[in-house]
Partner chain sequence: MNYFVLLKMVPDTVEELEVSADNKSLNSEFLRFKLNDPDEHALEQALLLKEKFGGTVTAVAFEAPEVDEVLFTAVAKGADKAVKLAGDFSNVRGPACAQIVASYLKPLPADAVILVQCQAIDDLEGEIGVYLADMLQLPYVGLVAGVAIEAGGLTVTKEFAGGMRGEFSVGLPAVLGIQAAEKPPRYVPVAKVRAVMKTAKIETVDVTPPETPGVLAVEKMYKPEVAGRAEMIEGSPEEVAGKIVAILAERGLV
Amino acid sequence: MSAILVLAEHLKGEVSEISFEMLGAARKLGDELKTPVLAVALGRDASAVAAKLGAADSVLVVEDAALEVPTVEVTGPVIQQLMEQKQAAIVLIPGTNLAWGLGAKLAALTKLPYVNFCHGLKVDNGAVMVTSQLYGGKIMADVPLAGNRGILCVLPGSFPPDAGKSDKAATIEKPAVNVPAPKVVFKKYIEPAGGDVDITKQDVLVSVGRGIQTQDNIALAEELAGVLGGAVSGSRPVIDQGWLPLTRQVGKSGMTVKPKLYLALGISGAPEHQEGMRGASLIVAVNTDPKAPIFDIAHFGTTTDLFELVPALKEAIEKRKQGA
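Is it possible to get the structure of the chain by itself, in the form predicted on its own?
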């Protein structure tokens, strides 16, 4: 193996956090295997994106109009050519909707094994071991990568993104590749209606689940979020009821969040929900069921009734602020 490739995901000129997660994981892997790490930036203006990928030893840039919002049928052959040119045997791709299906396509093209939902990556006595998170986290499978060769689809939130960020100037290469003609052509972005908060950028989230009982009770969470300087989010049952907009949903079918504080009110903590918030710096769970799964990952927890705790907590915070 001569290189590890990392497909950098970007949208409208901004590099996704999952790209830095993968770069950091690949950097650690490459250092242990004494193998260079090469980032791959595809798109019409990929050079601008490549400048932000200094954690890689080199960035392979392929600029083509067909790669503006590339399909699997276009991206697969392009990455295959880069793998052949650089003799790369391990490729990290993001497990997001922008790259969904690419891992299986690459595995078919290269005849390499494919490991989906990659949540952990390490070297054990010179052999690469991948941890795959299955069924929303109900099963964690350690998969030895035969011959240290394979396509790895990385689950967002699995690795620290800061490890893949660097102020170092990126070394850019522009290899010659054949870009297939796309069958699907990108026309334009249709932006969703604005006006709602972006929960992925909040330092504090007060999240509500079934235990909030009614839509009217969400006002309690909003008041608490207000004094904490945060926003309200929710688990899927709350969103399905229409009590909060879809943009506030946390979990596998919603948003992945990493706030400094995640206060879970009446949330049981199913694996699908944990998948979207386990990366929070501090998780505080409030649930009357002592066996609720949320307590398995919470840093602090209480079985106090949230309708008793939330008003008292809000009052205590307000008094502390006034005292300050």
Second form
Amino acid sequence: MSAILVLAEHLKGEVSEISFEMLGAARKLGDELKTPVLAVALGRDASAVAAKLGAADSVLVVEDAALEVPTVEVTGPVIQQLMEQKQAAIVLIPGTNLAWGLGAKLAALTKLPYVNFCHGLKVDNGAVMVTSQLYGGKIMADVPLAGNRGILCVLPGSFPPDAGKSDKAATIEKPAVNVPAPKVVFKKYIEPAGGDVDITKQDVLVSVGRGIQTQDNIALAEELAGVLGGAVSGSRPVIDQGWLPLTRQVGKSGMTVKPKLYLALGISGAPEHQEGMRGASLIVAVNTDPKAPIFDIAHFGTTTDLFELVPALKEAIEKRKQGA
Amino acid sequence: MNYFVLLKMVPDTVEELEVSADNKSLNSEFLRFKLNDPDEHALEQALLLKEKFGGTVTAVAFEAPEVDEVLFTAVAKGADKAVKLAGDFSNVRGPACAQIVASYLKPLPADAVILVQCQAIDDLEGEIGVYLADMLQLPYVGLVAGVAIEAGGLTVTKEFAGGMRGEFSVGLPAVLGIQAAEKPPRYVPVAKVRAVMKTAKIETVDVTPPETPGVLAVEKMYKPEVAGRAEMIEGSPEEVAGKIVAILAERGLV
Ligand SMILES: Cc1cc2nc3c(=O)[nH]c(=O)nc-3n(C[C@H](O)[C@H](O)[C@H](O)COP(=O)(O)OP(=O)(O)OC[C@H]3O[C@@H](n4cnc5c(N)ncnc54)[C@H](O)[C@@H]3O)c2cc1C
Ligand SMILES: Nc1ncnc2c1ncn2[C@@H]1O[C@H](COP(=O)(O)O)[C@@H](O)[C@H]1O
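Form predicted together with the partner chain, following the form predicted on its own:
First the chain shown before, then all remaining chains and molecules of the complex.
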């Protein structure tokens, strides 16, 4: 008998949505392949995490301080041992910052195929087919998993999380494993710097991407945010350039925001950016490229040049306010 | 310290990507290649480390269109050495790439820091940094956003989520997947690159790709079905602005 293993992700006691997404997807796969689904919870407080993973047939818990934050060197061999004990053929790893590199490490350790950017999974005549999202979401590739064996790194936002949530009490197992001594040692968390605007609490975000071109142009967005009563956030390149502080970054490595209005200016809408903003109530995208992926998730869009639109928009809002 | 930076050429996604007739690969006829954007951060981080702690920076790339210019640019920015690994890489992905780089790097200096970017957009298997570290039996940390040399090892900052980061200590030699350099990548004028092209040399090393290429085979490649949810607003900037304001007003947002 083989099994599907799902590595649950948690940060500071909180189970991430991706864990439920993967559990839901694994559940479906497991039912079709008639294979049990085993969740894996690792870390100092893994039992508390495990309690929330009732959608799995059972949860493998390893409580060890060295596993609090996943590292390739320590977590990799631990999962490998669990795979061997349970004869796991398919392993789902979260495609998140925290679990970064684990999929490739497991592939290197087990010599199983590794598929990155997994965005879809289906079973066709008993054979597992993985859909991988490449080139920042511009190209999809269907890849068969030979012998239904492989390590999959799952992109957040690919599967519905509700399918992986269950009130059922989880069955807990505590297998014995060797936790190797690491050459990479976790020292401490570094909390995001306080003092700046908290973009997760704003109703209105004017968000700028590489299309804003220069640091000086940020002022345009600031003015617009001013009349809208909101704040300015940005995509990764804008923050990497130092044009906005780290606290303003939206996306995978940055903040997850759910404002009433997300106005995206010159943002292409890469999957890593979408991860942080797809929950906004209203998304309006301004991008000169009609094919930009941001339009796939925006409610309204325009291909007007942002440098022409922003002043016009500011004026129109001011006019309306004066009229009101 | 010996810093090795791996630079990868990837298709420029600003251009329209087309799938070729076999439905299994990209149509290379229309592809323009450029340096994997974030690799600039790996190079920048190496240059910053060199400036702060001393050492030499070697930029390493596989033979590919336009790669010479990328390597000369690295030298113009401050790299001490540029190396081009030459061979037939048509079927080489993740693990095989790592094997080639590993054999080039051996014997590895005890104070080597190998800087790669975390991930390229074009690789199904990806993350050669991880494979490389595994082959060379070195520690690996990815998504690195800060590096310092301390007490004979490295102190690195890794990005988690929500702006949270973690600090790790790492023994040497090591492989780092750089996500963001501590400073934005430096700019170098084209004139300087041209000047470097006249004086600097790229060292070409012939390598033989391993027999066993990737185990994965793409069955079908295609463009995603666009959900196309956005309702597009047309007109002059003023008209578009007016329509957006109306939409916002309807929702009580202005
Ligand atoms: C592990 C990892 C984590 C990441 N984390 C994040 C993250 O947290 N947040 C994040 O944002 N990214 C993140 N990224 C990066 C992400 O993949 C993209 O590279 C990034 O989101 C692109 O930013 P952008 O849209 O601003 O730039 P680009 O993709 O360069 O897009 C710029 C857009 O501006 C448009 N434009 C240009 N000029 C104009 C104009 N005058 N008017 C209107 N439109 C114009 C262009 O058409 C283009 O679509 C991460 C990547 C990785 C690998
Ligand atoms: N063929 C290659 N030549 C040089 N560097 C590479 C190559 N493949 C990967 N890299 C490095 O590894 C990073 C991640 O790429 P990948 O492993 O393909 O996801 C790249 O950004 C480069 O820094």
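Rigid core (definition): largest C-alpha set, two forms, superposition within 1.5 Å. Residue numbers count along the first chain shown, from 1. Just so we're clear, the structure is a prediction, and the values are computed from it rather than from any experiment.
*Asks:* Can a Cα shift of no less than 2 Å be assigned to residue 278 between these two forms, given superposition on the rigid core?
*Replies:* Yes.
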